[in-house]
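Only one chain is shown below, in structure tokens, and it's the form predicted on its own.
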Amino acid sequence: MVKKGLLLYSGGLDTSVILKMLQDKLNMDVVALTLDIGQEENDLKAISDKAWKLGAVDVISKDVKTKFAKDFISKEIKADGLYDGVYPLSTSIARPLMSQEAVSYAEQHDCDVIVHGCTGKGNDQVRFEVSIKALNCDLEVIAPIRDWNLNRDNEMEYARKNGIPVKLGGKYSTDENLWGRSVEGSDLEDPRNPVPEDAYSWITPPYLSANEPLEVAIKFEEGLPISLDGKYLTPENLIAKLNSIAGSAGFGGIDHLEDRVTGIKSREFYECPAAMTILTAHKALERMTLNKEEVSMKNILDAKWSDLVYVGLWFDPILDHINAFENSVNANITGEVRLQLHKGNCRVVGMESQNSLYNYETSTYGKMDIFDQSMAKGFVNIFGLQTVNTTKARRNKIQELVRN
């Protein structure tokens, strides 16, 4: 019995190949799956095209831009997805999306098999082949280029004897989405060497960016951004909005040597201007609006969030626990941040909320001051009392040591 598959199809060399060589290897009748997430060249129709003429018997583009923001973006916003505390996830959470959509449809098209074009060296493969599962168990999930060993060389050559048109590829390996553009390969492979000029493509290297720095002002309900310099936008066109502004100041490149699931060391460097703004903003709102306790367990809760993202659990119940802690925290976090941006940094130059923390009057020292100085000696008294305690418990024992 012929089986049917559903390709995540980019239209590049990999998926090409791989469209074809599943009709001529398993006899397998294919439906292309093309997604838009953002990503900076998507010529849906000609790539919807490309996959007609290899012999698709069904294709499909669909732009899922709105739904990345909404069901994805936003929630590593409320997290503070940061993997390693640098990596703002832009690969990561795509891939759980991707995968959403890819099930759906199988089901929709009677397939029995997922194929994507993921090597067994990446991050990727797992990413996809978790959330498919979780999602949906009985279906097979193929990887051409890890299952049947495929290379660059020999996919070129496929592609030359079947008539397949390719483009072919830069001097880097590239993956963007709204939300980030990931870099890797050739020059960055050698750590020793700084991020080339030529990496750089949403973000203006810092030293050629301009002399005045720019200024903007996020505005926060709940944690998520909803305007840009007073004008209330979509969380996708906010995010493209941003990733102009902040790339053209230079800010939001990241030079990451990360350890991947599969145990390898990668030198990555990632372009997130609008991720990174927005993350330094909401951390500073948070804040402002949380006590201590909460930003501690929240802090423990980001990293622990990062983590499950970044090696694939997206599906995972547990990660539905902590989006609950985070949405709760995240009702308090309402406000407005101003961040200056120059030359590669970014700072916060002023911020306010309705739901603030601070206090003028128990922190200020000048004479509006009307905290009661008088209470604090018998607070230090019995807040060091624990420690005092022990330390000359410890040192008497000593010292009876020595005399004996």
Given for the second form:
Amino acid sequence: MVKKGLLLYSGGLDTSVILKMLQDKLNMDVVALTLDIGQEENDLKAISDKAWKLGAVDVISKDVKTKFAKDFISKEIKADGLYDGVYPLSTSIARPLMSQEAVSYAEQHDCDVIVHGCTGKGNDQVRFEVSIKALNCDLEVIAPIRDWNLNRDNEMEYARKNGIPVKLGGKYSTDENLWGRSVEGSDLEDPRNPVPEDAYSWITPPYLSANEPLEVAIKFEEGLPISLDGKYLTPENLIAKLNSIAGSAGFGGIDHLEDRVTGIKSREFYECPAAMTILTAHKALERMTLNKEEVSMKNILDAKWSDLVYVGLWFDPILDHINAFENSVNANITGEVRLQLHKGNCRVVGMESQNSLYNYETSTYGKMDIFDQSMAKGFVNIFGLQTVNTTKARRNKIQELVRN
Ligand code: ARG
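Given the form predicted on its own above, produce the structure of the same protein in the form predicted in complex with arginine (ARG).
All chains and molecules follow, beginning with the one already shown.
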């Protein structure tokens, strides 16, 4: 029986060669699916035309930017998602969305296989395959670049022989969506090299960015950004606008030597101006609106959330449990944060919140002070009790310390 496969199709060299090979090698009927998640190369019409020309039996293209912002990016903002404390997971969080769309269309079109264009060295194969199987374990997954050992040379050769139009990409391997741009390969592969100027695209290199600082104000409601400089915007528009503002101030570049799931250390450069600005503001507002224990537990669960998402476990139920905690604490994170962006830096320069836990009258050293200092004496005695008891019992050791 002829198999029917759903191919996640970008229109680039890899997936174009795959589209043709699946027909040649496996006699497969191929449905091509292209998603607009905010990448620059988003001429869906041109990509669809190419898929039809290469013999697809059906071609689907869909703008999923709103869904991406609403169901994926928003969860990350609430969880302050940063892998290794620095990478805002821009590529990582798009993969479960793409998998979800692929499974949904594969089911609608009676496909038995989903095909993706990942190599065997990266994280994305893990994210796609675990997500697809978690959503429908009866679907088979094929990754021809990995499974058939394809490389740039034999792909180019095949493309030439089969009349596949080839538009050569730049010297770097890149991946883009609304939340960020990932760049790897070429000069970045030598960690001794600084990030070369030609690796930048969304961001003006900080050393070339404007001398004048920029200021932006972001309003949050229950943990999510709703307005920029007083203007209410949809999440995807707010992010797009902030990408260009913060990018022009040189902010949002991350030069990261990263540990992949596959055990490989890779050097990646990320451009995530909106993500880094929003996460900086969110983190600040959370310090104003959450108490010490809430912040402390949130830090632990945020780090766990980020690790789980990085390694591709978006659909593991543990993430639902963590998201329930994140929703609960984020219900308090409402307010406005002002930030100054300047030559690659972003500083919080002011914030306010109706839910602020900052209490001027207890914090001030000025005359408005209502804090009763006499309460502190007894508190300090009791607080230090166990330490003082222990050191008393071990006096010899302590005396040595004092004498030296
Ligand atoms: N290392 C990143 C991640 O696993 C991004 C990989 C994106 N691919 C690229 N060609 N730059 O999330």
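Positions refer to the first chain, counted from 1. Whichever C-alpha set is largest while still superposing within 1.5 Å between the two forms counts as the rigid core. Source: prediction; values computed, not measured.
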Q | Core superposition between these two forms, C-alpha change of Arg394 at least 2 Å | A | yes
